[in-house]
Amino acid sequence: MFRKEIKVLDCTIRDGGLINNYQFSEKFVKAVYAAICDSGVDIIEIGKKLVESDEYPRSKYGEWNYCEDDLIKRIVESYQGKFQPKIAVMFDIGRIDINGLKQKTDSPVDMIRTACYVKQIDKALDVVKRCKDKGYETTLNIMAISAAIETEVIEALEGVAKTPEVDYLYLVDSYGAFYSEQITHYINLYKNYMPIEKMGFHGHNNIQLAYANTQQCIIEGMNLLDTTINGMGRGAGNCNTELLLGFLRNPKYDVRPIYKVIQDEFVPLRKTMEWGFNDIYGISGLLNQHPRDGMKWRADKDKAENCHDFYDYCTKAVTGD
């Protein structure tokens, strides 16, 4: 599958994060980032940019949760390997300060990626504009695609076509319930408003299709995709970046520095932190829901391999049976 204008962005700590509110040591994401450094990954996404509120209170929500520029030079000081990846941070609509978004040209940051819902897509595409402005490099993440409305889909993906200051238009399929039908589907709808080039891919693994869903993706032509090291994410986590990365015959990567860190850094973390495909996100997935039932359910340790009772609750909720 060798196409050298496919680039892959990594985001571990940012997706990873959603698992333990971003309470990563900064040993670790040091790790992460000379592996990706040492990997040859285009891109590393490093955490989110939200404004710290009585919601969100730093206390609570690590420091990846807010990446301050100070802490994120940090990590890029800490390791110069033979490849220097993009720099990239996502902002919430909703949770962000845009005003105090600082000049490119003062930040160590080189891509914000801004994630909405189809509702939230004016205020979306209006972040998306004042970074652009910024100078830096932009992607719109429309989440949860998977439950909306499809009219609604295009009205967005109208608004979207209308503003060049995207960079990269991103297909999310947020509760990993995606067949490579329905990848195909969305991604000819897409292309009506936004040339397949300038299009990204990011997916969940709830039933085990992340990474063929992402082969998917550059079947049809996509050339900007999403992986976390060892899959590790959000419930049942995303396309693991050492089998992309092995997919892609691309010379420029090299994925044994992702195994070692995987050896060194994530095969100790899997004692206290869980993440990766189970039955209740397998649920989860087949139900086309958001994992955050899932992650309560798994949580409950009397509970949490009962995928019977679960499957129950979850279709209850929704029969009102």
Contents of the next structure:
Protein chains: 2
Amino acid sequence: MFRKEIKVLDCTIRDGGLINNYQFSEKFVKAVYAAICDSGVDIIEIGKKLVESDEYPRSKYGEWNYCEDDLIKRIVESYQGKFQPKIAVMFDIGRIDINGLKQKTDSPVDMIRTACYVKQIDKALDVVKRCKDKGYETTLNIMAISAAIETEVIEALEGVAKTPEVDYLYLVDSYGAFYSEQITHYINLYKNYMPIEKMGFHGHNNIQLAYANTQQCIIEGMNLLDTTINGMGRGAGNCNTELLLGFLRNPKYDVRPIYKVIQDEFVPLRKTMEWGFNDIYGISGLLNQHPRDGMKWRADKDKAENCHDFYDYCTKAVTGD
Amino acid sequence: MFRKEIKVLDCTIRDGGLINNYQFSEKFVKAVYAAICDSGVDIIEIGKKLVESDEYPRSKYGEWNYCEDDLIKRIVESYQGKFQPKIAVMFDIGRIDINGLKQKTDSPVDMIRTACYVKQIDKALDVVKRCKDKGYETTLNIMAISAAIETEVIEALEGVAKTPEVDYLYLVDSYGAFYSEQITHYINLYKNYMPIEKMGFHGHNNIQLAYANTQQCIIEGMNLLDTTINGMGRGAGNCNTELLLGFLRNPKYDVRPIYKVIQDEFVPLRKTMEWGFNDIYGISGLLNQHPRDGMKWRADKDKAENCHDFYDYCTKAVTGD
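Alternate state requested, the form predicted together with a further copy of the same chain (shown: the form predicted alone):
All chains and molecules follow, beginning with the one already shown.
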């Protein structure tokens, strides 16, 4: 598949940080950044930019949860590759300091991605506008769409349509529950409010469909796709950067630096962190459930592999009305 | 997805046997058979039916490589479930004793699947005819299509079109290299020679697309789909039975017995056998290569995880003309 407009956004550090509370070493993030530079990937999301709080104390969360400017500058200055990716960070509604956000001209950040649930749309659109006012490229990532009521999704999209400050609207499959025809269904719905050229996709791999669904988005005409190196991300993880680069026939991309950083940095990391498809996350995806129960189940070594028991646990919990 | 005509063929023992030379215990196969019965899966392929030879000595290969009638009878008689699946075995061209094959009326086997490469099509069609003469349901599984020259595929399909003894023609993605649009391309090609209602699909999971491609076949109208429990099969394995049953909304299927046998039998087995997606098989799939090099690479514990080195190895080997 070749289409010159397609852009890849690698969110390894941001989605991977959901597994380890953003406790990556600076050495690791620098290695990821260098690989992204050399591979030609267009954008790197380097973490969340939240404020410290009782919910997110520095005692528990690493620095990629706060992404202060000095930190980002150290990363960007650590490597000069053939390409220089844009830098993105993620905002969570209610956990940020929008007044403290610098003007784009004084910041190493290029793009701010605002994540929200359907019910938070008004607050999220306000945040997007203010990010745009300060000069940033913006995305709006409405999460957990597979579990949202469609009339409420439509109301949210009506709000998006009235907000030209949204540069990209993301279709987000937080539960990793969609298959290709559902992707097409939601894209067609979103298209009523936003042109496909201004849409992005973020998938999860619970039922091994993150890569396939990303391809389906490309087939439907979408040009901004999220990936993570080695698929590292919460629960079953995401669409693998290396698979998508291997699929895209654009000579600007080189998959080798990605395989190199996997071999050097991710293989050792896999001994201490778990991500990727397994039976438990497969059940979460099939049942269209938030991965939190699956993650809790996997954390208990005595029952981590007991997929039949987990299926029973999940389905018994939802019987009755 | 609900369509009452869809049938699932579980080939766990046959494709899984490619990993361990068919050395499954009878207890294990009986457990798989019982789970298949209880799940409502339509057909179980229980092994290959080859003759002993210097290439396939009994000293090296287990009994599921030969599938003698007494063995199959012991399995079938070991469990009476709600459903009784049809029994299939696989024939490899040049490694079988067609004259020694009993009439269907005297055999526990219902379906014989003949696997061949494009160049073996004439021999394969002869075998299919003779299986049909003896009363068996037949399939023809033309392997490694992603690496075959299309004019030769077309010649093979012309032969198939003239052979009404072929009950089902399989599209086989041996290298796990196809994505959805390629699946559609080949289905459209095959349709010129065989109606879609008489086609089946067998995928491999090298780039995490076995399940997605199986769904694409269903979307295109295909009704016979191969799966394996837990995705167990050569290299990156196959479309997971449990994922496909979870996707199909036919109440005749029950996914619970599949998760039960995974928990009880496959989880322990995973400690001694390896299958499923990993970086190495991902590279094989992206490069449209036979998984044999990847399997050899994985078997060497010193370099099994060195995906960058494997990428170099594979791509250096194919430079030049």
